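The form predicted on its own is given below as one chain in structure tokens.
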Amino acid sequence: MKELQDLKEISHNIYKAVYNNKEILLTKSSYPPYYGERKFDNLREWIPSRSKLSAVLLKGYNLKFRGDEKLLYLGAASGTTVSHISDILDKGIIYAVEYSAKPFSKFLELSKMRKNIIPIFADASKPENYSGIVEKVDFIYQDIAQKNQIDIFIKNSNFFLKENGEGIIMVKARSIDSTEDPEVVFNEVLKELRKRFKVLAFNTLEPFHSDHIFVHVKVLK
């Protein structure tokens, strides 16, 4: 295997390097490959049309990281994320949330390698069924293909998001109006955020997942 290029940190246990003239993204870490991913001795690859954070983060936005954070995941499905959020939450803890039984199968299987995923089959859009588990966080993190997603992501924001906390939402348009104009939905979605949350960032998931936008957003004051 060849040996990669130009590799930097760009925050706290992910790395970009190139390989085989391209840019890819990576996650420091001492596991094996969970999803048919490659590993290059202590860090595998984050795959792009596998995982939206990759997506964001290899299109060049950056979230910083310490690596203690406390990290609330909404729609976990069977993990890819989640696996690299737990290498580079080290020394965090990330309350993990999927409702679907097959998915929720196989992400048990991760979670019993890593000690800092805490697996919940829960209804995301109740989370007062697991309030009693998770605690105050300082980020939440959604990936739910569902009309009510955004009410979703406030209500658990509500829940469990500390006073300064973050979040990030993955918004699919076609899963909440499969009829109208992706750009229409959008617009409504940051109109809807922006009543509660002040909207860091936001934009495309272009090449890598069409019709989807993320929106960084902080706890308004």
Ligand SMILES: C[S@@+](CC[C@H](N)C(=O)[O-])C[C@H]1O[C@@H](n2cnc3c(N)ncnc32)[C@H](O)[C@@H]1O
Second form
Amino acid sequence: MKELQDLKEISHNIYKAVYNNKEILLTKSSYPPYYGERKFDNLREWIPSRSKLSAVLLKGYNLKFRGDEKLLYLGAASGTTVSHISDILDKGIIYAVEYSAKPFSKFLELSKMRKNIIPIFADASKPENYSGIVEKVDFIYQDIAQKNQIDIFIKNSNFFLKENGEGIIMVKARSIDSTEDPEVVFNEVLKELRKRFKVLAFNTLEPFHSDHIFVHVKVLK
Amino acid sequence: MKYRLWLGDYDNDLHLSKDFFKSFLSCKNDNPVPSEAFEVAKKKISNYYEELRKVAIEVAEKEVEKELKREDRYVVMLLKALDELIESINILEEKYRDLVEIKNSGVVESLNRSINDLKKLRKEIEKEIEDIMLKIAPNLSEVAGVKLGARLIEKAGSLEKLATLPASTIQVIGAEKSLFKAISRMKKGKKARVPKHGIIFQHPFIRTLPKRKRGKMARFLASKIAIAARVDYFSGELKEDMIEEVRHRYERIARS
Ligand SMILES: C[S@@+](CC[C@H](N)C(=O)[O-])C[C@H]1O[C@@H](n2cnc3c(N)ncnc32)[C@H](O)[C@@H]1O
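The form predicted together with the ligand is what I need now, so please give it after the form predicted on its own.
Let's see the whole complex now, leading with the same chain.
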């Protein structure tokens, strides 16, 4: 078997390495593979075409985690990305919301294995319904392809985001407006977000995901 | 102010509920819950997160099972109700037009108001169908569109049935009427053409092509719809590249 080269930790439990002359991302994990990714000793490969957050990090944008954060995850699907965040926040808690039954039932299997995941079967556009479950969090991660995805993010941050909290939104242009030029949609989204947040960074997810940008925001003081 | 938490009610003090499963399912608050409430809760029970996880997982398992059983039946029945509604609206509008010609009485005005209410209901049902489709069949909704996707599920009977149909059958779903007509003509020794136009021909990527190119696109689309239905039935996860592939093929066929 080939070896990982140039292994370095870029953030708590997140590693970059070179494998087969290609840069790859990994998280430190004592758990077995979850979605067909490779495992190298105690490191789990984090595949960028499967997880938008991996794409963000592989593109060179770094997020600093301490490992004990509380995080609210909207749009968990079957938990591909959550599984890695669960590795990263080994001393934290992840509240993960998903409203579609089929992917959620697979996600439940992951939740049962991982002690830091609280699965919530609910509609993210109605945060009031899980307001008695989720405490104030340091971070909101949102990846839901919905027309009103920005409203949903703002609503949830009103309910749950701490005063110095941050968030990442994966914005999909076509689900907001399928007829408008994506560039126009993205600008509109940034304008909307800037009313409420400081935009720390944004970028496309090319070449891993088309028609998406990520936006990293922080609550305005 | 009183707040409802998953483990009980909070009003400066926490009153633990007798049944966490029950309180978990009804801990709705119109306003954000202050963080003190959760801090108090964490002190009140020793293994807070462990207990929360246990309740969350158990509740979710029950809810998911309920949802899986009913979700596509719900769309199918909504669609049937919508069909009836549209037909009723059309009939009533016709009668209304006849009536106002004769006499615009109070009753006739009420009829008009009721028709408008029915039209509002129609929009509501359409919106609900769209919401549910995006949730239970995200790939089918992308590839076929929400309306056509829902119609295919309804014609097939369920998402499960649609997921087992071969592409060649999907291509002619909805053409049954003309198919039967063709067969009965043939039985009588008359000439008839076997229809190849199922409801997927309503898809914009087929409709907007010149006639001679439609068959080709329909075959491709039917094969993608078959895959989309299977992915939706088995995993329910959105595959983002599927619609791109369909769009590319459409553009290529349109240009060819
Ligand atoms: C693109 S997928 C997320 C993939 C996941 N974040 C990952 O990387 O592993 C989007 C998910 O959001 C879910 N979703 C969309 N709208 C939602 C809502 N209003 N509430 C909860 N989940 C929603 C969909 O069911 C779908 O599973």
